[in-house]
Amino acid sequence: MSHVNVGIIGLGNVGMGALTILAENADQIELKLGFRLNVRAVCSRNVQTKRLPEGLGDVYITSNWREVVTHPEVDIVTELVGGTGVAREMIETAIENKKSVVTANKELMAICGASLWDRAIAAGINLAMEASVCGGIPIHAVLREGISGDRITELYGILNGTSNFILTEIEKRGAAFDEVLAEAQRLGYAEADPSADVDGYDARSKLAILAALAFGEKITPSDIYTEGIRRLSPTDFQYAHRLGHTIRLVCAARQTSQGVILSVRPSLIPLSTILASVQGAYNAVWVRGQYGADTFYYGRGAGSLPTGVAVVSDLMRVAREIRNGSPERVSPFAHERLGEYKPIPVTQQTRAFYIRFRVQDRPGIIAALAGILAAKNISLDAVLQLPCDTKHNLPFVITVEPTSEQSLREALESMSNLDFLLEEPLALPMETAL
């Protein structure tokens, strides 16, 4: 075989980015592989409206994905459709036809990637998914091979570029959440329905995949504690800065004596840490190993060409293994088999917390709140109140010393009936381990 043929299903931003790279960088790819990587077939529902890059050669064009996965000359099927319905059917049909698969589908891989890998191995073909997390950052390759000799103890990530763009714009400009969200939608960072991004579900799927690679356990995304960013305001950043911190949507995975604790939630992180400097739509992952200590990975988390690079790099790896190796060389999940994950509640963690209140001001408020916290053996660290023009909607912050999250939740529940509160308190963990 003098070449390996590729079929691409889905010609959105990522699909067109991958095609552009395959066309414009074909000679360099051939130099690296020692053989040609050809695009043999492409598929999109509106394929006739797409302008394909020049230089692809003889390409079969169709709107029927089954014609790609059953095409006798296609060696690797590239699924870039997304979702968990028809995309799963595409991958399963490709496996049945003994076609290797490359996908950027984070949601599907988080839910059933391990079982699809088992089916791929049984069929003697490969499954690769580098583009499913962090766009142009090769974090899969890092965990799968680059630092595979280490024992991962902690992993922290900023894994959703839309949320990070929104948070850093609120921080820089002092604009309200709704205003920045509307701007993110105009710029194409956020969808018309932004819930997957701003409510943390996109990041949750990505964390499920990374935790599987890092810890060798089969993670169900719904088992991950998840909070979004809708309640954050410029006021929260003002107080965070006063404390020497900023706020990011942090994806955290920690190995404890009880097991792995996973969470996706807005958290305060020290301004002195490298993770705090991640701005805009960029992603980053901080990995801590027992032997290799800390490593950090940073880059564009989305975008046509950065994610297209990840897709093409996967195509090259799979093509090499079709020509020279075995699909079982390295599992996409970095472990031969994944263990069954037993969810560990985040309430078992001990953390310092930032608690922001909005109140109708009157005497005795601090005493009442401090009494509730003391009843749960929670010690105050600081009380902060920035100048405010109105006493009818007064924000202030209490930080507490490290305490069990369970105790804090019980205290917040006891506060729920206090008549001076205008909304429920916002409690954010303060990450000190970074």
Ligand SMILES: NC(=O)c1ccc[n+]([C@@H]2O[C@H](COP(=O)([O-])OP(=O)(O)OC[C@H]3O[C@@H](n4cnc5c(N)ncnc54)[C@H](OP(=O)(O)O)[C@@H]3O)[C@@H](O)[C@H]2O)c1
The other form holds:
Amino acid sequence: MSHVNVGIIGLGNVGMGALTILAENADQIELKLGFRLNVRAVCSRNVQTKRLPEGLGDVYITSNWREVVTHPEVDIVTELVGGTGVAREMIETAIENKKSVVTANKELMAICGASLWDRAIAAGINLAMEASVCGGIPIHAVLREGISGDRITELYGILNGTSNFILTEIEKRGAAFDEVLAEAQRLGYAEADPSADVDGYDARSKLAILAALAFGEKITPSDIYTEGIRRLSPTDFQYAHRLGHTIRLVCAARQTSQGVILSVRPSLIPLSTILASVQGAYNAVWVRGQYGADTFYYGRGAGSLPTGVAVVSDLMRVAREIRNGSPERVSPFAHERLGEYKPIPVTQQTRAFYIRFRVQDRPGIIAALAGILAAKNISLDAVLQLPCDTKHNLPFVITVEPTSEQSLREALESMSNLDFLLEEPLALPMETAL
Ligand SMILES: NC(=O)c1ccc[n+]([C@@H]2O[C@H](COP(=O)([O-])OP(=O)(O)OC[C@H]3O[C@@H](n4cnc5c(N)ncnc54)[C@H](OP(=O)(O)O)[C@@H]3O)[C@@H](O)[C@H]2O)c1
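Any chance you could show the form predicted in complex with this ligand after that form predicted on its own?
Full complex below, order starting with the chain above.
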């Protein structure tokens, strides 16, 4: 075989990015591989409206994806459509037709990546998904190969660029959440329906995939404790700074003696930590191993060309395997088989917490709150109140010493009837170990 043929389904942001790289960088890619990687077929619903890059050669163009997955000359099918509906059918049909698959689909891979992989092995083909998490950061390759000799104990990530952009803008400009979200939508960083980003669901799918890679467990995204960023305000950043911290949507996975604890939630992190310097739409992953200690990976989490690089690099890896006729496919996970797993509830962990209250000011408030916390064996660390003119709507913060999250939740529940509280207290964990 003098070349390997690729079919691409989906010519949106990522599809056009990958196609541009395959066309413009074809010679470099051939030099690296030692053979040509040809684009043989492309497909998208409105394919007639797409302007394909020059230099692709003889490409079959269609709006019917079945023609790509059954095309006799296509060796690798690239699914860049997204979602869990037709994309799943595309991948399953490609596997049935013994075509290797490259995908960027985090949602689908988080839900059924492991079972698709099992089917792919049975069919003797490969399934590669580097672009599904942190588009421009080759984090799959790191976990699958680069540090696979280590035993991973902790993994922390900033995995959603939109929410990180929103948080860092609130932090820099002191603007309210709604104002910054509207701006992110104008700039094209956030969707018209921003829920997947700001409520943490996108980050949750990515954490499920990374945790499977890191810990070798099948994780159902809905089992991961998830909290979004909608309640955060400039006031929270002022208090966090006063405490030497900032706030990020932190995706965390920790191995404990009982199992892995997983969460996606806004958390206070020390200003001195490298994660705190991840600004705007960038992503980062910090991995801690038992033997190799800490490693850190940073880059663009999305975007047409950075994600396109991940797709093309996967195509090159899979093409090498096809070309070399490897009888065994290398698992996309660091583990050959994933175990069944239910995360340990976050309520079993012990953390220091930041609790922000908004109250109608009057004497005795601190004593009432301290009494409830003490009844749950929770020790106060500090009480902070920045100058504020609005005594009828007064924010202030209590930080507490490391405590079980279960006790903290019970204390917050006991506070729900206090008539001076204007809203439910906002409790954020403080990741002091970072
Ligand atoms: N955008 C990023 O930066 C990024 C980063 C990492 C991962 N991803 C993942 O990459 C995937 C693609 O994302 P994207 O941003 O490129 O999406 P997108 O811009 O919405 O593109 C989706 C493409 O799929 C095509 N399509 C939809 N249904 C189809 C069907 N039934 N048959 C054929 N084509 C169909 C669309 O066709 P038409 O254009 O003709 O309507 C469009 O070209 C998703 O899984 C996403 O999660 C994206």
